Amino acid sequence: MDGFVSIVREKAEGKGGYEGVVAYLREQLLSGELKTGDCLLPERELSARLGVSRQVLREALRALAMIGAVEIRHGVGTIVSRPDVSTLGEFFTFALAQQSEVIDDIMEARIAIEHHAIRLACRRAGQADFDRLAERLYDIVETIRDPEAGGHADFRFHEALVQAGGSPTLISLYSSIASLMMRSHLDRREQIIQVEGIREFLIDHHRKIFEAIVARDAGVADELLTRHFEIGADFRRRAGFRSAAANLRNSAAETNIIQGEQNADRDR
């Protein structure tokens, strides 16, 4: 856009300084007064119109630049830009990583997003979405014996499912917690890969979900997704029991060895 965008209103009511600048520019973006590619007024004029010092204005613009909302170009000015969703992902990772039980909380958010997305996908998905899901299903089959590659393939299938819903907001939210979800996928795949029946389940159930989306049967697709998460949780419980039993056997074996060595020492 040629020229500068004129800002008519002066101060963001109820807020002052740094917060006022950020809140006001956010309102301008939400109202459509500012759009991606627009150039803000020069610093001197903008600070005067907003009623803040140039130092406060610079701090606010630097903060917005850090999240990708604006780009500060020396010799040009401050340009409105579209933030990269990966920035939000980094924020979520640092904000949530130190919380206890964060993976369980992320799983609940994931389930909520995917349930709404799969219903949207049954209405909105096009051939490109079907092709992407088919490719991801093929990857699941090809990597079924590899915990790490299989975990990545599983995640990409569910990611494609959300993309097929065609909701930019859901896609952005899902992407923002992607790194935490990927960790969860890999941890779970490592736990359950040796449980009897898991490989057949992973292939067959993802295939059924894919077929329901292609058939545009939202009720069946949603029910399959519910069962998918429930059965997955059951496999994780079985894997936990299996691991605990193995640990008990190992502990008993170590105890027997120690007792045998002690008996041998007494005999000598």
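Take the two forms, superpose them, and find the largest set of C-alpha atoms that agree within 1.5 Å; that set is the rigid core. Residue numbers count along the first chain shown, from 1. Just so it is clear, the structure is predicted and the values come from calculations on it, not from any experiment. First, how it differs from the form predicted in complex with the DNA.
- With a cut-off of 2 Å and the rigid core superposed, R73 has a Cα displacement that reaches or exceeds the cut-off between the two forms.
- Superposition on the rigid core between the two forms places the CA atom of R199 less than 2 Å from its counterpart.
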Second form
Protein chains: 2
Amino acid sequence: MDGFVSIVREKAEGKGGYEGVVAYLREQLLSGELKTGDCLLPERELSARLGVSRQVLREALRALAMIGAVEIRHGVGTIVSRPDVSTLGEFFTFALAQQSEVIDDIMEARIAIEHHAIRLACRRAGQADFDRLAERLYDIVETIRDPEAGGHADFRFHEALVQAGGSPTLISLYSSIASLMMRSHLDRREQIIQVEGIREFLIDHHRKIFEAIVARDAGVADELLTRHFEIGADFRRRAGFRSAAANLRNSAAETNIIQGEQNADRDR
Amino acid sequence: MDGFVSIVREKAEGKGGYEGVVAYLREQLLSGELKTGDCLLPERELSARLGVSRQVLREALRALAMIGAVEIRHGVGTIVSRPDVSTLGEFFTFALAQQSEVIDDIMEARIAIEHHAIRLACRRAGQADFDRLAERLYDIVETIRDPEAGGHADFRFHEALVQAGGSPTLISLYSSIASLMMRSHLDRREQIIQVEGIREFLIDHHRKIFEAIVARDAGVADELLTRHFEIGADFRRRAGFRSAAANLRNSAAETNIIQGEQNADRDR
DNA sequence: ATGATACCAGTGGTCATACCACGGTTAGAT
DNA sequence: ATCTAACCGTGGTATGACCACTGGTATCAT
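Could I have the structure of this protein in the form predicted in complex with the DNA, to go alongside the form predicted alone above?
Next comes the full complex, this chain leading.
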């Protein structure tokens, strides 16, 4: 009945289009008129009430769904939900991905998270966490000769470690940066796994870490993890001598010979 | 019939609808094929290329724009951008409106980052880092009686600490996370600052941390930071109660003899 | 030649309509 | 009473048209 009037009024208030819809929904969410679990009006009705097309409303809903403010369920409706830290993971994934020049530096974030998580784990971890860690440890042993599956099992163990810390934020951050590292680290493992004695080290060291967590000895666990990363980095460096094409190009910009190879590569 | 076949084919290729578009763009962004500043194809062309309608593509772009992965500019195009902190503010607003225990957990991420950063700082920090830390320390002393400016100075000191670690990833993560916590911590500081002796503690403790970094003593620095957060959390919990004063004296006393007592810490 | 102005092509922004796909409900068959 | 199938309301997608903004270009007056 007041469709025309409301449109004019909303325009006058600067609430036109997409921005207006987002502003309106934000207002509803923040003021508490829409609580978690509430169901929004159907898209068709809501779009009509706001005086915008259904498409624009949908764009706004998708945007809000991306940050976890609402959940859109096909065939059911749009439900107000509480943003959790997993949406932060999405954010950091994109944020870090654009810092391409320092992809290796992301390892520092991983170390930081794991170190704190293992401390927390020694305090908080429960039986379920121990079981999961034991299972992942078993997977490491089983896949020790397969570069790809082994690398995956390795990651899964550390993931379980962070999980045992019980901090949703750390878990979310870790999984997001882990996906970034997998790209560059998984392929190196094929070389790493060739190094003499590496398999025994991997199995033994992961087992020691596991035992330290079970013993709830934060000091030992922390120390083990420190060495774990140091040795891991060392192995990666050593293995790098075989196929260090990428590393060479980075550090040898002053060499004409290398420069020539680069050009040849690029021209081809 | 043909319609059915084409639908099946697209599904089989994993490029179905909205989710498929987001997945495609995510892949492009994370793999580095799309770098910051790049301009996406026009909506009409890109939607045609992906085999979806323009509306669906727009929903995906709006969603990515919400988390800051891209920037949509009317009359110009869609540009790849790097998510910044302001994006997180948006998320945080919604998260806070529904439930607030998320904040406390984010503190775990901050602790993790600072701990690793201070270790790195003890190895990597240069004169510029020392200078910056000294400057921020001076600011803490200067603003010790102003809750707002004091809280800001506190944050800036810790920021300089992480900066001294020299890891761009840690710096990026930290600045995002820290700004999130500022909201909830600043207001509490007004109470905290009232506690008897808190000012001396803040100045003294930050100074000790600074000295540990200059001395490049990672062990002491790490231990100091652990105490710093424990005491800080303790004060925040007891912000309303004046009984925290006594606890302060104990904690402050411990910090003075920490070097001779590193092993007798928190084994319950 | 120079500056300001008007124009135009390309881009995102919005709208309307039609139809498809999924989930929960309900009426029917067994 | 139970299971099955049709149904309805919801979100999901497609198409085509048109509007609004931006940036560059051509034109004009100085």
